[in-house]
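This document opens with one chain alone, in structure tokens, the form predicted alone.
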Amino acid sequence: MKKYLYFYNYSPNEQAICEMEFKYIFHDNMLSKYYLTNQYFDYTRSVFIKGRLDIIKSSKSFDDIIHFIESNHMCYYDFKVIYLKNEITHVDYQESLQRCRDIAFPIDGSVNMQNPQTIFAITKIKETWYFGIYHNQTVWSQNYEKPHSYSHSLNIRDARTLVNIAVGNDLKLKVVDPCCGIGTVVLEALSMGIDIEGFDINRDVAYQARLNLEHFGYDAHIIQRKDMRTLTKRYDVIILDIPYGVYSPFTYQQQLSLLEGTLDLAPMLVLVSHIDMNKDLEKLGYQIVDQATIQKGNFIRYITKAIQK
């Protein structure tokens, strides 16, 4: 059976998103920052995961590796072969060079290191040794340059994180940003190839949203300018990222009001909220199944994943 190996990197005060984020993933707790697992996920859709090692071969030999790949005629053109270093388990920096070169010696080919086309890589985890094709690409950052921002906006980090906690790996659930600002959350789940709609009620902002879906080849019909209030249309889930008055007035009592709206729209709900709200939606009837918080600056933001009970 197929394994992975994933390599994660966080900062300190994203350590508790991120453990959110991979809960729904992996549908386990996370204990460090480098997960061995037989599921396959598309990396690229975390903003914490830095790799994933296609395991090739594990022993706790290395010239049992060496073996592997003589025995199996492994042949490659314009390939190199890195160590990965890790927080568990130290290499030596030389090493890790010489690890690199036993591996490289027995695979037919060529090596290119400026601009290979496969990435072999070599780790060693406590006492076990893992060869395999490594891939470290970054797409996530692709809608960084939007054309109209906000600077207390959700960054594509966290729009990101947010999505991948709202539909983990069941990329058919249909979901809906009914408070979508300028369309952040919705562009990040549009390019994970997620079904996702976004409403705002604010005529400007919502044509901004479409402006930037625009700006990167979607549809702009995809966003429309309504109260979430009105809407009779259900989903699988809803992202809400909810108003809280920054540019203008916005109470406590209107932001129930929303939440009361989300009700009727789908049975599963991540808010984003600048205060804890979980006592109100437990009087709307959700049942709290998660939370985490997210900071930028002095500035904090509650994750908290719920479902109507």
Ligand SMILES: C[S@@+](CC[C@H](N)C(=O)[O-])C[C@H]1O[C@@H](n2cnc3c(N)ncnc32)[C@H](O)[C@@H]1O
Second form
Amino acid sequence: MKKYLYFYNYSPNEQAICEMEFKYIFHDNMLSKYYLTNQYFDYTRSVFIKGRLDIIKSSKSFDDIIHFIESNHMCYYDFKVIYLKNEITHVDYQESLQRCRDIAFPIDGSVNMQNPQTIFAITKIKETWYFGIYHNQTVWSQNYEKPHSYSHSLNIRDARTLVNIAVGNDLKLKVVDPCCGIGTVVLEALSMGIDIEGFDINRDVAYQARLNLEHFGYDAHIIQRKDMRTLTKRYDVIILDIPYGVYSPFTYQQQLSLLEGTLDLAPMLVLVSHIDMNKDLEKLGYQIVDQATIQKGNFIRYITKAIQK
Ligand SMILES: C[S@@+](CC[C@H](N)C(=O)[O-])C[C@H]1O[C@@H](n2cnc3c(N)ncnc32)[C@H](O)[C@@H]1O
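So that was the form predicted alone. Now I'd like the form predicted in complex with this ligand, please.
Every component of the complex follows; first up is the chain already shown.
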């Protein structure tokens, strides 16, 4: 029996980037908005995962599940039971309500619909019923209210996704964001317990980034004012959100010089760019392993994962 069922949600223009993140977390291809696996994953790391069902019992027979609950004398206080809709198998509303009642009835303890301590959930996918405890807390939105932000910052959703694409399941990797702006990526990585350092050449921006870190209780020195081309330390992976020249002039030659500057920093790069820089990445000795775009209105960002050959 598989242990976990993850429920995904994304908008159509996020599908490609969500699939890219999925690949680095589960090492599998994403076929639908639910994923059944034995792999535990802290689902709160991904902005695309609505929740995780920790499966207690699955069976083609609904009665088997009821029997399991009865024979295990399950007893919980302040619980509720919900039905999780999925895109594969439709169970109509009245039936789903009745199934929830049928599950709740043999569980001893007390029901609390408003403020449950435990959420049990059931769902039917193809011919199989899944019953378990559902977890759906969102922790990442807590970083929304940064004291300092600027208009070309990444948003939190994109920043978290970049971190996941960069490290996958290896939270021990040492990460650097060498053009960190006001520290969006740094903050998201820190919130996942990742060892990351950030740099920005601009004095004011680096200062504001440090204030942001302090605001959330992190060591401000994780961010330094430095030109990334002067860095000498080695890391495992770089997340580079390259300056676009949208508000202040930044030529393609300057962008290339920053890309060159990545070569001695780490063997792996996750690049955010407003144009496809694949040819130049390859010229520098990178091999492109993955690419997706994120579109906001007319503005497209290319997210490219590359490794040094
Ligand atoms: C696109 S912004 C990064 C935004 C950032 N990801 C955020 O969410 O706030 C690029 C940043 O690179 C910085 N930058 C430009 N040249 C640099 C260099 N040589 N070394 C370090 N930072 C640099 C700029 O000051 C700018 O803040």
